[in-house]
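Single chain ahead, by itself, as C-alpha cells, in the form predicted on its own.
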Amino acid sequence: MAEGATARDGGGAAPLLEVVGLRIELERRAEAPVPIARDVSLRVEEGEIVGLIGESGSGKTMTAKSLLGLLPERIRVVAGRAMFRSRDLFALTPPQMREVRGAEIALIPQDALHALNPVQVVGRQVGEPVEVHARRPGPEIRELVVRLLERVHIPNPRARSADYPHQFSGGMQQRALTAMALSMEPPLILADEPTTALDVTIQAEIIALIRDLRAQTGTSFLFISHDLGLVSSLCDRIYVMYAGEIVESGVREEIFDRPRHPYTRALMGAAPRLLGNPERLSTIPGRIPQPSEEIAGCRFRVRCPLAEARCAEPPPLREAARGHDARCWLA
C-alpha cells in the first residue's frame, strides 16, 4: 500500500482512529526545526489492539501524545490529520480537546510514579476524569473509584483509595493509572509502555486486564512497547517505528512469522522471549540516529547488514504482501 494510503482490508466502516501523514517537529530558535515524526500513518479499528513498537527514541510516545495535544513545549504537529469518529484531533481547539481527553481517548502514561500527583490521594486522582466530564456527586464518584480499583485488582480498594501514591507499589501505581483511564469507559486507550519496570507477574496482570477490557467493553488500544514478547501475545496488528518513521506494518502473524524489514528482523533477533532464551542474543550495531541527524536514503541503512547502493535513495512504504507494508527496497 502506498505511503499515506488509507485503504483497509475488506473495506467496511471507517476506523475508530486513522492518522495520515503526521509530521511532528521540534522548533529551534536560531536553527531549522528538527523532525520528530515523519509522515506517520496508522489506524486503529473498533475493538482492536494495535501495537506500536521500536527502540527508545523512535518517536512512539510523541506520536501518542500528539493525539491528545500533550506534546512538550516547542514540539508541534506541523502536518497530517488524525480522524477520530469523524473529527480531526489536530484541528480541535483547546477546549474541544479537553472534552475528548479522558472522556473519549484516555492515556496510560509510562513511569507511573511521576505521572501521579504525590500530594493527592489516589482515589481523588482516579475519579478526576468523572468529576471533570460527568460532574457526578462526590459520594457517587467515591463509590465508582472503589469499583474501579477493585476492577484492576487493588486489594482493599476502599481503604487504599485514601492512600497517597508513595504508599502504593510500582505495580499498584500502574494499575491505579489504568483505573483512571477506565473511569469514563473511553472507546480508545493509548497505553504507553504500561508494563515498563514491572515484574513479570504484574506484567501478566496488566495484560490480562487489557484483554478483559477489550472483551467486556469493546475498548480499543494503541499499545506502545519495545517488549516484543508482550506485543506478540496481545496485539492484533503491529506498526514498527524507527527514527520517526513507520518502517513496517501488518497483522501480528505476518510481522512475527514473515518480517520484511531488516530492522524488524533485528528487533526480533534481540528479543530473548522470541528466540527461546539462546545463550547469546544478537544485537543491532550502532545506535538509533538523533532526529537532527541528516541521513540520505533509508534511515536504517547505516546499521543494516543488507544495505546496498540503492538504499541511498529513500524507500517508500509499499505493500510487500496483502495487508503487509514495508519501507525497504528489499521487501
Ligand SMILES: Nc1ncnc2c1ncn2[C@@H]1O[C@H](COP(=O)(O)OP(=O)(O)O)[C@@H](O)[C@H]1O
The other form holds:
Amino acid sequence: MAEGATARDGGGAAPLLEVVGLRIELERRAEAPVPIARDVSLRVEEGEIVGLIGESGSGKTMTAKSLLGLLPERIRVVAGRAMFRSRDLFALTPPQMREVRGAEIALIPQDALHALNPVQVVGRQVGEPVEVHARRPGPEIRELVVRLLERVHIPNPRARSADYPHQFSGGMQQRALTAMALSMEPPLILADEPTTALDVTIQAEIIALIRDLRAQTGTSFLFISHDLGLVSSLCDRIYVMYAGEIVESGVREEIFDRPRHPYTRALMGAAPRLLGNPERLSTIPGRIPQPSEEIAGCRFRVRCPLAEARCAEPPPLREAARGHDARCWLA
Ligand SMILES: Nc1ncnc2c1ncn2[C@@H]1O[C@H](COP(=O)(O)OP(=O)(O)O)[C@@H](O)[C@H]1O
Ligand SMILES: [Mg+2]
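Since the structure above is the form predicted on its own, I would like to see how the form predicted in complex with this ligand looks, so please show that one next.
Now the complete complex, all chains and molecules, led by this one.
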C-alpha cells in the first residue's frame, strides 16, 4: 500500500491485529506465578510496520510467541485478547491455530541458528508452510521455494535449496527463515529481531525486502528489535516495552523527536548516533529487573534519573499528546 495517512492514523476500519490487556505468566511449582507481560495492549493496522523495542528481557519475544500459541512450557496467557480479523487468537483451538500459523500470521523467529531443523534440507523447510496449508504438488512447491530463496538474495537458490542448514552461514539461515515466512504471503509477519545475526549489508537487504513487501503486497509487520536505528528508519509506529510493560507508544516522529518516557530517552541517550552501534542499549545505568522482582510503582523507577516520591505509585499509560501515550507521572 501507499505510504498514506490511513494506516498511520488508524483510518476507520478495525486494526488487522489488536491486542488488549495481555498478561503472560510463568508458573512456578511452589511460588506465585511470575508476570512476564503485564497489561500489554498494541495494534497493527493494515499495511503498517509497527516497531516493538526494548532491552533484552523486556518480554518482546514472549508477547510475539503468545500470539501464535508458541509459548514455552509453563508460560501462559492468563488475561487479555488478541483480535485478528475478528477472531480472538487466544481463544482458538490448536487445530484452528495451526491454520493461522504460517498462513495468516508468520513468525520470523529470533534465533536463526536454532530455528531450522538440522537434519532436513533448507528448501524442504522453506516450502513447509505451503506444503501444509496449500497442499500443492511437489514440483510446484520446489519452484516456489527457488523463487522465494531468490527473493531473499540467496545465490544459486536451486542448488542451495538442497543444502542442510549447517551449510548456510548465519545470515543465510536468517534469510531462509524470512523466505519461509513469506511463502504463504500472510497479511501479518511477526519479525523477531530478524537482522540481529546479520552483517550490516545483509541487514540493509532484509530491511529493503520488508519495505518492498509492504509496498507491493500491503503486508503488515510487527518488527521486534532492540536496534533504535533500524526501528527509526523502518517503522510507522512504535511501542516501547520495559520489564513486561508498554511504557510508551506513538508514531515514529513523536517517539524519536518528542520522547516522553525517561526510559525511551535513556534508550536514545544510549544511542548517540542512531545507526551502526550494536552495543548502544547496554549503556543505560543499572539493569532491567527480573520478572520476579517486586517493584512498587513505576518499574523503571530504580534506574530513572527523574524519579520522585509519586513514582512509588504505578503510573497509568496516559495520552501525552495526540496518539502518543506514556506510562510516566512526569510525561
Ligand atoms: N522458557 C522460559 N522459561 C522461563 N522464563 C523465560 C523463558 N523464556 C523467557 N523467559 C523470561 O521471560 C522474560 C521475557 O523474555 P523475552 O520475551 O525473551 O524478552 P525479550 O524478547 O524482550 O528479550 C525474561 O525475563 C526471560 O527470562
Ligand atoms: Mg527476544
